[in-house]
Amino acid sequence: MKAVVVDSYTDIDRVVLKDVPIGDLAPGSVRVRVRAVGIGFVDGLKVQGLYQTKDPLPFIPGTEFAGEIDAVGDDVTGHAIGTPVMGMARSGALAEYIVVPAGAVQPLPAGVSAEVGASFRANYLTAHYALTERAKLRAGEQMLVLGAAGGVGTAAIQLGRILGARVIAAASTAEKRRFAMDLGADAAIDYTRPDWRDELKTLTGGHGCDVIVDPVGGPVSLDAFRSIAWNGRHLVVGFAAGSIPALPFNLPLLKGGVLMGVDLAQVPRREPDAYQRVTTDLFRLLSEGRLEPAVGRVFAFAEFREAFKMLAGREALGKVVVRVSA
């Protein structure tokens, strides 16, 4: 099969498509013919060896995928060959086939495309867990979303509206701000302007932000925390800006605010009940049509490098997808 193979931690330009064997079908596993793969900022970090954890070399990048069941291993029930599914794995999705434990995939709801299925789990699970299990977002609260046009940002906007919050989207370009407003944000703000916190204060009526969703990091994170409301919650999701800020400890004291980490990779092991609650509710919302994942640009398999470059350049609107097969 064809697969994107990382032989050494390197720039994406040096990564190539290769012919590799299809993985063995172990008991309890399924083989999926991959149709589409969702690419996130973390995937680019993993290719370069810059993520907090490193995949053993060589490895196939990509964690989020959709396709159909091609084969089932012994002891697998409830998964029929040909069933459209969506799933997540630690790695291995940027390939024509992927073998995963049967529990790693779920049926694709009727009417949901492979591109949407590959855009759903990672970002929406992260945003839902962050807002409901960590921040305990309440109806009527003021929520600021940094990096609002990205994968986590778009998920947070949609879920924030469903949960009854007033959503303020922060993004660096007019195009991204329009995109966020089209997704349902109540207001949009340019956080590259030196006076953006003054505008934010006006938008919140001087109250500040009850919840801040932050997949960006860098200096803007510190500025955002300075605009947090009393008893506000700042959710640390990632560092797309490329730098990790250092928060002066006097700020939480003066603001009465709380800094909260959100690492979805640890949730299934550390909080299995919470993970199940979030997963169940998300699939309910998707099946009911209340969530419409924002699929951005879709790249052909041979164009996978361009997908990574779009994310690295922070040019993406919504989730970037690689179409592996028709």
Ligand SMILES: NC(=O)c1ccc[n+]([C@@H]2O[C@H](COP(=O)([O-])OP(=O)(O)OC[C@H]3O[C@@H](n4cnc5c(N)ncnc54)[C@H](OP(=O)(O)O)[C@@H]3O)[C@@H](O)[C@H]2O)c1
The other form holds:
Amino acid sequence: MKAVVVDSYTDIDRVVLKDVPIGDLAPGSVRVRVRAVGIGFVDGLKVQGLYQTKDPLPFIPGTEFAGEIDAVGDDVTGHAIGTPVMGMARSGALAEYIVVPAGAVQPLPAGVSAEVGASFRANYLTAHYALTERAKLRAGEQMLVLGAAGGVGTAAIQLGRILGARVIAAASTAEKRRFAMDLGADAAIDYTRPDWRDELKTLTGGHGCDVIVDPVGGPVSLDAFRSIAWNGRHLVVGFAAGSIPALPFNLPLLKGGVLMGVDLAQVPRREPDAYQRVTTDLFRLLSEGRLEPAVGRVFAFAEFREAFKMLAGREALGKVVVRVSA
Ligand SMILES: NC(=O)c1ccc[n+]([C@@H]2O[C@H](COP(=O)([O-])OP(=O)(O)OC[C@H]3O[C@@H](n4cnc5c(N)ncnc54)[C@H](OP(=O)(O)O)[C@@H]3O)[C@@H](O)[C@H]2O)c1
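Having seen the form predicted on its own, the form predicted together with the ligand:
Complete assembly follows, chain above in first position.
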């Protein structure tokens, strides 16, 4: 099969498509014919060996995928060959086939495309868990989303609206702010302007932000925390800007706000009930058509490098997808 293979941690330009053997169908596993793969900011970090955990070399990148069941292990029940599914793995998705534990895939709800299925898990689970289980977002609260046109940002906008919040989208370009508004944000703000906190204050009617979704990091995180409402919750999701801000401890004291970490990777193990609640609710929203994940550019398999470059270049709108096969 054809697969994207990372032989050494390196720049994406040096990574190539190769012919590799299809993985063995281990007990308890299923093989999926991959149709589409969602690419996130993290995938680019993993290729370069810059992520907090390193995949042993060589490895096939790509975590979120959709396709259909191609083969099932002898001991696996409940997975029929040909069933459209979506799933998530630690790596291995940017390939024509992936072998995963049977529990790592779920049927794709009727009418949901492979591109949407591959865009769904990481960002929407993260945003839903962050908003409901961590921040306990309440209807009517004011929510600020940093990096609002990105993968996590778009998920947070859509889920924030569904949960009844007033959503303010912060993004760096007019095109991104328009994209965020089209997804349902109530207001948009240019957080690259030095005086953006003044505008934010006006937009919240002087109240400040009850919940801040922060996948960006860097100096804007500190600006945002300074604009938090009393009893506000600042959700630390990621550091796409490339630097980890250091929060002076007097700020939580003065502002009465709380800094909350969000790490989806640990949730299934540490909070299995919460993970189940969030997953069940997301699949319900998707199946009922109440949630339509924001798919951005879709690249052909041979153009996989462009998908990574789009994320690294701060150009992505919604989730970037690689179409592996027709
Ligand atoms: N904690 C978790 O469980 C979890 C789960 C998923 C993702 N994450 C993390 O969340 C972060 C965002 O992931 P994503 O997939 O949403 O990424 P994304 O689609 O690329 O969005 C990130 C946004 O960050 C902003 N940004 C600011 N400076 C940037 C820079 N130098 N380069 C790139 N973007 C920059 C961009 O918005 P503007 O141009 O508008 O500033 C961009 O839209 C990553 O750090 C990722 O590791 C964490």
